[in-house]
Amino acid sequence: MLLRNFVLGAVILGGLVGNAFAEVEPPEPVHPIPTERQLAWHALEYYGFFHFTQNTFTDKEWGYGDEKPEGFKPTACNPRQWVEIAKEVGMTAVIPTCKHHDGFCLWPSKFTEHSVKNSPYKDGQGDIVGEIAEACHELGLKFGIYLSPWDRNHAEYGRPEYIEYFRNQLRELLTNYGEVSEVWFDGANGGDGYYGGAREERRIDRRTYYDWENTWAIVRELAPNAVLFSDVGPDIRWVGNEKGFAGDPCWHTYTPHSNEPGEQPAPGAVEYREGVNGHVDGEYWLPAEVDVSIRPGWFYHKDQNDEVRSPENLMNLYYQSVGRGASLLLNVPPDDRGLIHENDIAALRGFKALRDAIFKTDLALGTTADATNVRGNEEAFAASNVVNGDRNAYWATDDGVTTGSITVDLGKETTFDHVVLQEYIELGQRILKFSVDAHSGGEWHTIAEGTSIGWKRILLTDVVTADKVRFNVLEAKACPTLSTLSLYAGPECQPQ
C-alpha cells in the first residue's frame, strides 16, 4: 500500500528511560505511535531551509529549466556561513535545494551537465551540496536534502527512462555526503518545460509515475535514519499551508485522502488542507511541518531587501507551528552573491533573542507537585515527573482512569504568562482535552484551554500571577501520560 507508514523498528514500550525501575508496567501504547527516527526528527522543532539555484540570478521562483549553466555565477558564495549563521541563531539542521524545479544540480552529478560542475562557481570544481554537509558535519547541524521529483530540463521528464536518473541522483545524494536526516519531496510536479529543447508541457500520474513506494525505498536502505517527507509523508508530511502555521489543534496522527474519490492518495495529490489539523483518529504517525518562507519568495530578489519577516512576525510563526506540536522549517534564501543577506540575519537574530529572553528559566522547574492518581501509586509515574526538567520522565494514571489533575505548588506568587506542555508521545497522542488553571488570591481560575498536546504545546496567557497552577485532563483515548508542565514569563511579564 502506498501509504503505509515504513515502520521498521521495534515498538518502542515507554518508559524504559525515566520509569526504568518502575515495579508497575508502563502504560500499553495507543497507536499509532512515533518511530525512532520520527522521535529524532520531533526533537529538531525548528531548521532551516536554503533555496538557492538559478532562480536567484534570473530573479525567478520557478526556472524553466533552459537556463545556462553559465549564468550561474555568485560573486562570494560561502555555503559555510550559511551553516553556521544557522547554528548561531539556534536551528538544528539544513536543506539545501539540492536540485529544484529547473534541474539544475548544485553538485556535480555525474548523471547531468546540467550542474555546478559547467558553471563559473569556483571554475566548476564547486560543490555546494558538499560545502553544507561538510559544514554541517562539523557544527554539529543535521543535514538533510531537497530533491525536486520535477525536473523542467531533463529530456525524458514524463517517460520512464527518468525514474532510473531520478533515483540515481537520490542515489548520489545520499551515499556522498555523510548521514542525511530528511529527505524532502516537493508536491509540484509535472506542466510546461524546456525538456531538453522540446519546450513542452508534460502532464504524469502523480500517483503512480515515481513509484513511490520503490522510491522511498531507497532512502530506507541508504539513510535508514533520515526522515521522509512528502504531502503523504511516510514520515513527515506537509502541514498544507506555505504561511508559517499548523492548526489549532494539530494532530500528529492522520490519514492522507486523495483529492479524487476512489483514487489512492500521493504526493501532489492529496487533501493537502487536512493536514493543518491532521486527525485526531488517524490511521499513521505523521506529524506536520511548517514550511515558510523568512521573505515574500522563496529564492533571493534584490526588491524584497525590506520586507524580511521581523524578529516579532518570526516569534508568533514559532507560536504557530512549534507551539503547536508541528516543526519550523524556516527558509533563508541566500543571495545572489552566494550569502546570507544582512537583513535576514538581523531578523534571525533578534528572533534568537526574543527566545531566548522568553525561555531562558522555567519557574516551574524543581516545584513540589500532586496528582489526583498516580499509577499503582508508584514513584516512577510521580506527578513529580512533569516538573524535574527530564522529558523521558513522565506522571501516568491507572488503567481505565482517563481523567485527572496535577497541581504544582509554586511555593510563591510566582508571575508568568507562557505554559509549555508535552506528553510521552512515545506512547501515543492521549489527552484530547484540557484545561490549566491557575491559584490567585485563594481561587482557583481558568487561564487556557485546549485539545491537542503531543510534542509539545505552547499556551500563551493574560499575565498571571498565582502560588500553584493546576494542569486538568478532561478526556483522553487511554490513562493519559504527561512529561514537561514548564511556565515562562514573556516580556510582558518584565517590569517596564
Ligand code: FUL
Second form
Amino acid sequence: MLLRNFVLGAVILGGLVGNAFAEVEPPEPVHPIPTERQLAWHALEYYGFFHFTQNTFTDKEWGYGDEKPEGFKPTACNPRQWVEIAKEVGMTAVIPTCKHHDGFCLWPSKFTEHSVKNSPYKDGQGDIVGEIAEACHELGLKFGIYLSPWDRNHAEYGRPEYIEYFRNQLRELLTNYGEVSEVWFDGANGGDGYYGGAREERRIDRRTYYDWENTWAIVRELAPNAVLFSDVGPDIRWVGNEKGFAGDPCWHTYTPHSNEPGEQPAPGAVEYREGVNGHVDGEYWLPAEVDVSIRPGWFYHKDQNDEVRSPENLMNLYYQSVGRGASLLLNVPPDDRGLIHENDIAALRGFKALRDAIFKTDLALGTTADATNVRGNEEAFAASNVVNGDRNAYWATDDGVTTGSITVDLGKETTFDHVVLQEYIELGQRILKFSVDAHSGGEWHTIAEGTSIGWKRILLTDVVTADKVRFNVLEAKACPTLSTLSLYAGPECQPQ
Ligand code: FUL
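For the form predicted in complex with the ligand instead of the form predicted alone, what are the coordinates?
Below is the entire complex, every chain and molecule, led by the chain shown above.
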C-alpha cells in the first residue's frame, strides 16, 4: 500500500489568494522489488532444518535407497520436542526432510510403501511430517517442506513416471498439512542408487527432467504464500556454500547464470558461487538463504556429539548471514532416539542468550534525528522515522538526491558496538555505498563502511562512546530510503 501525502499549501500570487494541494508521493520503486511472500520470508530471518531419515540409524549422509523401512526405529521419537526447542530458541519456522535422497518418506504417503507406515515407528501408525506440522501450527511457527527431487529408491527415477510420482507427493504434502511457508528443492540430482533393485547409475538432464516451471506451478496453486527455494529460486536462492556465510556485499538482486554457456540455468546447473554476493544489478529479487548444520554432518552421527558448534560460533554465523541481509537456516539433526540431542540444545540456548544480551536495548530508539534532505520536507519521510521502531516508516530524500546524511542525536554519551540498518525494501534495494560516523570527543570518526544493506545489515564496530551518530549515503541507485538505524551494546561494552 502506497503512502500518500497531501500538503495543503497556500498560494499567494499578486493579491490572488488560493489553496492548492501539493502532493508528496513516495519514491518510485527501483525494480526488482520483493513480492508479498518474499517480504514475509525476509522477516523470518532465523529458522531450523531437521535432517532425519534412515541415515540417522545407518550413520550415513546419503542413503543408497535400499534401506528397509524396518531400520527406521527411533526409540523415543518426539517431533513436538523439536518444534518446542525451535520456538524456545527463537526460530521462526522449521523445515523437515520429508524425503531425502534415499527416498524414504517421513509421512505415510499413499504413493509408496517406502515410508514410516512400514516402519516400527508407532507400529506404522506414525506421521512425523504431520506431528511437526501440527506442533508448528499450534505453537505459531511457520512450516516448510524439504522434498528431495532425487530419489535413489524409486524404480522409475530418471523416467517420466517418476515425475508424476514426485508431483503426487508434492501435492500430498501441500494439501494435507496446513499452511506451508517454504518449499525446499535441492540441487543434488542423479547418480547411482538402488532404483527398485536396478542398482545402477542414472543421469538426468537437470534443465528439462523436472519441467520446473510446471512443478513450481503446483506450489503456486496449492500454497500461494510459500516461497520456493532452489539454486535458481524463483523466490529464494542458495547462497552457494554450506559453511554458513553470505558475502559482503550480499545483494538481494540476482541473475542465475548457467554453468554451461548458452544453456538455461536450472537447479544443479548454475554458477552457484555467484549466489554468495548476488548481483548489484541482478534481474530478479532473489535473496539468499544460508543453510548450514550445527554439526559437521547434516544427519545425526553419535561420534559428532562433541563437535556441535559453540554459541559463539553460531553467533558468528548469525552475523555472517542475518547480519548481511540473508536468512539463517540452521540444521539441527534429531538423534537416533528421535530427540534433539542435549548438546545441541545447550548450544542453541547459549546462542539465544548471546543474541538476547546484545539486542536487548536499542540505544537509538526514541532519540532525535535530522537529515540533509527530507523528501518534500514532509514529516512522513522524516529522518526520525529511522529511530521510531516502526519498520514501515522510513526516511527518504527528494527525487534525484542520491547522497545525504542522517544525524542521530543520542542526547547523551552512549556506548555501543553494533549498528543495525534496514532499507525500506518494498521500494527496492537502493543504497550502493554508505558509511557510519560517530561523534566522540567533539570530533567525527568513521566507524563503519559498506555497500549492501537491504532487509538488514548488522555492523560490528569497535566499542564507541558517542553523543551523535551519522549515517551517510555515499551512492544510491535512486533517492535512498532507510527505515531503521539501531545501536546496541554487546558484552564488550559493559564496564569491566
Ligand atoms: C545438500 C544435500 O545433498 C545434503 O544431504 C543436505 O540435504 C543439504 C541441505 O543439501 O545438497
